[in-house]
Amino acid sequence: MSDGGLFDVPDAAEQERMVEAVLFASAKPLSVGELQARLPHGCDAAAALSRLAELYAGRGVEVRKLGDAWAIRTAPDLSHLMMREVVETRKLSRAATETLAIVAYHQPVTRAEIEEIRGVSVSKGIVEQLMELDWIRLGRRRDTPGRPVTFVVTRTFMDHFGLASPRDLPGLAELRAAGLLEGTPPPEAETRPATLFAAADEE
């Protein structure tokens, strides 16, 4: 019980205010651990996040989970109001787009596996470009001969598409709207970018 001492744990409402302030000021999504490290000893960042998510549900901005991190984001149904301010077209080559898509849907995936799916070699420049854009990053080494590195999509990729997990990956229409599929044919009825994954789906 609190006795007014110097190291009292803030009450639940104050913890929510602290987490809300940190999320609002942060330029990037923050994990529970990162939030916990910023709060006074004894606080429960996970519980505060859960309460904030409920509090913001249905409002113009929401407290949303993006992969393993949390952020304050515009409600999805209002995102069209921000298009002029937030859209940043990233024109990638077809090879880079295919590589990105394969990493997204098959992560963690090695360079050799990407090449097997695409049917052609993957240049070092393509991988470097995607890493410089912070779309992909190195994952864990595969426990196979040579211990090749794997690639996975980044938190930035997840945040850009508003994904809570890889299971929520965008379809062809969303990828085109983000400027990643310039010059590709109109989307068909499929929800996944079938034109990019024809080879992968044959596995």
Contents of the next structure:
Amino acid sequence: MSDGGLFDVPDAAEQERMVEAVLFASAKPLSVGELQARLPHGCDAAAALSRLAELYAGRGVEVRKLGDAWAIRTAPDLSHLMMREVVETRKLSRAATETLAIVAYHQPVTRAEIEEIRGVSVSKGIVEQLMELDWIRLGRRRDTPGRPVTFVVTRTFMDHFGLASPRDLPGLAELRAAGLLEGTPPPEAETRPATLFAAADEE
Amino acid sequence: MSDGGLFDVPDAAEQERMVEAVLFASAKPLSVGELQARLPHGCDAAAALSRLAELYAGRGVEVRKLGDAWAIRTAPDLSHLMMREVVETRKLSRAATETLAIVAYHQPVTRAEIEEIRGVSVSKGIVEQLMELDWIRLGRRRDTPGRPVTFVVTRTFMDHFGLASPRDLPGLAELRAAGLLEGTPPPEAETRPATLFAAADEE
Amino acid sequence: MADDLSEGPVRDAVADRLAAEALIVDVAGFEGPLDLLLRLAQTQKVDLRKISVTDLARQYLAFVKRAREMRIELAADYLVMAAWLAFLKSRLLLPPDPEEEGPSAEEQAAHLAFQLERLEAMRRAAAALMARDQLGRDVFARGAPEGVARTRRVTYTATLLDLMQAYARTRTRDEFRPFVMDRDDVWTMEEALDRLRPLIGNATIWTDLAAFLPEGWDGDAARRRSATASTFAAALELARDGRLHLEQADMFGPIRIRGRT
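Form predicted together with another copy of the chain, following the form predicted alone:
Following is the full complex, with the preceding chain placed first.
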């Protein structure tokens, strides 16, 4: 350990210990930047992280990448031992899970687009519920007339569903290959009922 | 992993994983008995625990015995990483700024001289604060009865205020010319402080 | 339930009511016309891309007709969809009108099929998402996270301007201080007392008060006045304490004092 000199950078093993300690201490995932900020100057959090992830592979707890952040989580195959730790959560309604899936697979997505896909207007309660769970949040406004807000999924969402990246969403590649994630505009909007659905957005 | 047979006992490595995961997820330290109760039948929690403690020895976190229970805790030498320093910048108090100014203009200056100029006694706290900021330090003792200590400004002070030398500080006449003095003092005041500076310089 | 069997109309009424209730439940169970269409399409048991939109339109219209016969209030969007599907169905069955502009009936049908397929895909995706290992259910975070202690460090700052203004303030404070009497020419009573006390012991004979004025205070009138007043006051103070005697022979005559022995 080198802790004497003011500008001594801890060696690789020590950096690994530091990342390990900080990651263990936090219940929430930490981004590389956040980790970096907690380490002494000159440390390479990203390198220490990847070494640490390797070290923990196959263990009872794992170093997992969750979106742009990292966290230590118990191995999923040991969930049966954790009955006592299970947090009872209210079951999400079908409408809410569908809306969540649409945000996750189509993000950034506007409310009108969600309604187009689901064929019904999105109730305010659902968006509120998903935002309260910190699973979706507002993204950038769309550069189209009216500059509608968009929704994207959050780091908490990635953490909750154990997703290392949005690309890891189940079946994403197949859906994309089938063209089901493209914003295919309707052939003509005037006569189609879809316009009526979209109108529900305004209510 | 053996999860098929009803009476299969997990092997040693698997038991270690289990203890690791349970200990990690538990909100409070667990006794050997409690761990034993959480593991499948036939496991040896104590043995797995001691192997795990060994495995973690020297790592960023350690398996520690707390009373008669066990928990995963940050290694004590890394506790400094668990501190987040919030730096708050405040404006120096009026009394401290005045004291500092007097030291800068009259250095080396004794406490009694500062008090004479300010017209009030200088609190110990202010001198300590200015010394802690490394803006003033003790100069040579004055060759007068009682040999009082003197104060001078530091290199840090010069850096902070962007001064090459304390002599670069503008005189009172210049301050007034720059409109930095409020009010209209009597004309004789023009010359008096200047001579006082000169006298202070000679000391 | 023999009565029910014998009385046909009653049984029919019950059956109708049950059917109506089932339909109400069904309509309530659908999330809009698209959801209903998807459910109907799924009964065709074919790839949604190969779905027969005309069959689907027929099924949907039949559903709406039945709901109307049972006087079930259908939301407006179900009826709009019905009207559109009836229109689409008729266009699909007729040869295309070469004069007509806009998308063909086939294109509109294809888009409807796409919409249904996309909705179904999102439903499957939602199910797949929910089936993943979830935090707090299958995967767990540290049960006893060690919080980050926040320490507050306060740094102080000042600018050169602050410094100069502060100095200017201290150097000019005297010039603006509240008015106090200049004490250069004042001999205070405390000073007179301090001077008189040790001298009076030796004054065994009557002595003019003026003799007790301090050196240098008998010349300038202002100074003499101040010293005389304070020395007189001090003499009165000491007389009260029984330390000396005072006498004045006549009005405005000299005041003489003598120590008390």
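For the two forms, the rigid core is made up of the largest set of C-alpha atoms that agree within 1.5 Å on superposition. Numbering follows the first chain given and starts at 1. Remember, it's a predicted structure, so these values are computed and weren't measured experimentally.
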Superposed on the core, the Cα displacement of residue 124 between the two forms in Å comes to 2.3
